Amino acid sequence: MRHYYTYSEYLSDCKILTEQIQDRFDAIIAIARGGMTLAHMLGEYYNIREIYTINTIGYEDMVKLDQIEVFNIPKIKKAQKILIVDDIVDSGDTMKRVLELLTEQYPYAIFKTAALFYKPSAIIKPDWYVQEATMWIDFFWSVDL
């Protein structure tokens, strides 16, 4: 099964996760491609200038790659609290594997993420999020052009 997740799904569900992020942070690095909108919206809510991202590739349309390939790692300037996002943490290995480089290059931040999905069963949990995904989602972004 599919889930076509439009415009205002997301919209509403960015509501919620302002409501549930209570942290300050100093950036906020968004997982490519599925986490730059959220980034980007975020951003503007938070008044949060310093906004990055990471490229990760660990899927083939709907199929999960055996090694996730994680490039363009961030350049940080003085940030010490950053928020990772994505659109989803599915299998969690994306998000992991972001989490030890970042953490490795950067040892002196802190490190909270968030995503719009999670699945439970997920090898890493989110900070925050907003809906439990139960089945695939076919995100606006990547349908409506």
Given for the second form:
There are 2 protein chains.
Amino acid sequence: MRHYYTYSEYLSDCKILTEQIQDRFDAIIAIARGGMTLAHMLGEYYNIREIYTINTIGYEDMVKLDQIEVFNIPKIKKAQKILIVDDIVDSGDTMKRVLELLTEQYPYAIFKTAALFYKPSAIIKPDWYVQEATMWIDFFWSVDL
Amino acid sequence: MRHYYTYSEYLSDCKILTEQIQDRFDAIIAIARGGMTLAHMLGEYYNIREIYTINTIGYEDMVKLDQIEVFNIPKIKKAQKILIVDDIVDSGDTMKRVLELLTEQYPYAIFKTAALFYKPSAIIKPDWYVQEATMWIDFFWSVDL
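Any chance you could show the form predicted in complex with a further copy of the same chain after that form predicted on its own?
Every component of the complex follows; first up is the chain already shown.
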């Protein structure tokens, strides 16, 4: 079973997400690639110019890799409160590793996490999420083109 | 006059863009924020994992700044052929400055540029673009949420 996640459903979820997030942030970090579209739109919405990406590779052709590879940890200028976003927190391995690495590197910053989808079996729960994932999701940015 | 650029128009333009781009790239660099959604989708389409962002500030509340601020120049792993993407090449100042800085830092890499919109008055012409910009564009990622 696969769920085709359209732009229209995404937009509606973004509205729900921003209603949930009452905090204000200085910067957004997108977990690439999945979080990039969301980070872009949230950056525009909150008028945050400091938008970074962090690269992770956890899947190869829909198969989960044993080891999460994280690279390109962003050089954050002076932001103190930072929102990390991804499309989905699935196993949670990626978000957990990213959060660990960023907290190590920026011990004085406050990191919060948001995702569109979350699987309750994940080892980490994002601070905000919209839907529980029950099947593989075909995000519009992956399949529309 | 403002042009509301919908997701559907964007998708159609992405198709045109990928038909134009016959080269293959090892990495994509998004000029943030504007190029992030496009870089995400192209990354998925070409299955490129190395997606970076570079931060630039050239506008403040629709007013062009005198100086383009560029920060967070990505550490590129080993990519040799790199596509730089932005939503619009307007004055061209941003794309020109980004290209200069990246070429300085990575003299052996080949950089090509793509944008959805291009103004013929710009000081640099992207290698690929879809539409000529004749008015202010309200991109869906800026206004839909």
